[in-house]
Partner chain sequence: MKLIDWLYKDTPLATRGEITPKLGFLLTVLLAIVWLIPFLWMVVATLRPASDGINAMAELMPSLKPTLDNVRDAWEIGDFPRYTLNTTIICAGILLVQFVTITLAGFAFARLDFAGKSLIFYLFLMQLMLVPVLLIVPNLSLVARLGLYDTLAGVMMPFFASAFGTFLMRQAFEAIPTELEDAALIDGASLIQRIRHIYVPLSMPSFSAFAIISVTSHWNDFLWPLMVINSPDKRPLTVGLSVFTKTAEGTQAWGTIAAGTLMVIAPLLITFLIFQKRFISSFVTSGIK
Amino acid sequence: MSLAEPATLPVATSAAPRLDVPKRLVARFKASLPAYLLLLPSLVFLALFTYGAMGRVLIDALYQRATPKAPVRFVGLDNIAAVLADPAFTGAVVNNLIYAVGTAIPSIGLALLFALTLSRTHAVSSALRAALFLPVLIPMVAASALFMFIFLPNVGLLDYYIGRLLPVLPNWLGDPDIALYAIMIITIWKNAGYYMLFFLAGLQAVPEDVMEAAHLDGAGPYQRLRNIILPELKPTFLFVIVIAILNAVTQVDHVFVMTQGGPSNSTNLVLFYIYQQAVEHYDVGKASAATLLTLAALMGLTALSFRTMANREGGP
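Chain structure, single chain, in the form predicted alone:
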């Protein structure tokens, strides 16, 4: 071998990969093309109806609507300031917080109870799971119409079976002190079966050998629930809590059907307030500002939940 050969070989081997890079990129793109084509419809709808809508809301929040005497004009953050100063909005936020806590805790508690009771698969448990999940399949509007008959004063099923035990028959949907709690019942009834599915999936991940070892060591059902099952279900709890809070903000169909936010705004939730501003008062700027505030709160909550899950899994 001559002395010139070692000097020429590295040049040839280092140039070859640079020439193959475009070909490798083209080959990789061709291999991934079917996946991109499958994602394309979802990406188009996501861009149009999610991010596009969010961009439009951001723009509308910065402008004051046109009036017969004035055109559309830029007002900056005035709409957001007007929303924050509106007692109806703050009242809706308070109602939504009560509604979120009052529906999330009972729904999650019932869902965990259902899942623990029906975790073993057999004919009866499968039938009961289907029965408990059935309310999820009923549209909220239809369920609201059903519960309106249940809540009817004097002749409704609730008055017939429970109200007669009380000294005075309550007007479930007409009394400002109890109307919000009455519409919570329908949300708990619908969501408990839905959340049960997540807890059933979480229970599948509990190690059987650990449960058997605890049983052999003499641990009772309560000790196994407290020391093994509930710690293993922490990620499921966190996910279900976030879903429950998001549902509390986005579910408003029953308010439309049953109370229209009344009586005396006692059942007015944030989403119904946005509807009132946009449709009834035709104030798109104020409705968009309220939407932005709601989105910011929900995105902050979601980011906090993801951060908490990442810390639990040892992520960055």
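All values reported here derive from a predicted model rather than from experimental measurement. Residue numbers count along the first chain shown, from 1. Between two forms, the rigid core is the largest collection of C-alphas that superpose within 1.5 Å. What changes on going to the form predicted in complex with the partner chain:
Here Ser42 counts as shifted, since its C-alpha moves by at least 2 Å between these two forms after the core is aligned.
Relative to the larger rigid part, the smaller part rotates 21 degrees between these two forms, based on C-alpha fits.
Write the structure block of the form predicted in complex with the partner chain for the protein whose form predicted alone appears above.
Just the single chain follows, nothing else.
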């Protein structure tokens, strides 16, 4: 993606005397007016719901919400300190980290396997690709409804078919040691087919003649994967990792529907914590402080990945 070129001044006026500067600016503004008018509708909504919202988060994080006893007051960094000292928040951060790593690695690994084995157009591979892609299209809420039965103790699908082989039947969503991993399964099921698409697109860049030459030279499947395919897929990996982490922070519908963050906060994730603070505890200050910290972490991460990508593209 090439960035917009910097504005260039008209040649005729560039040598004009200093006094003409305002005139030139007016002329430039007049010339730009149609573009501004075209951008206006988008900018209004972006200003309201993105930049304005961002500013509000910054301000709200610095204020204590009015209570029956006290009016709104400026508290500086108190909200941030309170959030950082709240074991529910730190717990949610830890859960979210486990959740992010534990869903990203399996779903990306599976996506790579699916893409490698289904990369060519063929009736069978198309059908398999569609089967693996279906979960992407259903709402997380619907996936949760299905998995609620799958995880149901004793009579559910999992216990009915696999649980019987275990010495003790696990209470998938009721056991604080297991619940987080149970909801991770839904995410992996839902996202692997999505990431597969990006690997399929990336694989199209692998030159076929190089693959054939490598095979003629006696390179086995593992060597071809390591030395030809994986290096070619590096940008795709980076991209998919960023998406997987963003998804881990923004997809929490299953927590709402299935566990409400429980049992004993074991499935509480950051966005659910933000929701709880804002909607259940009416503490906009704390919710904003948590939002701010999360946004800062995510923006740092995406900026870093953009930079890495830019460096890679600029390199030899």
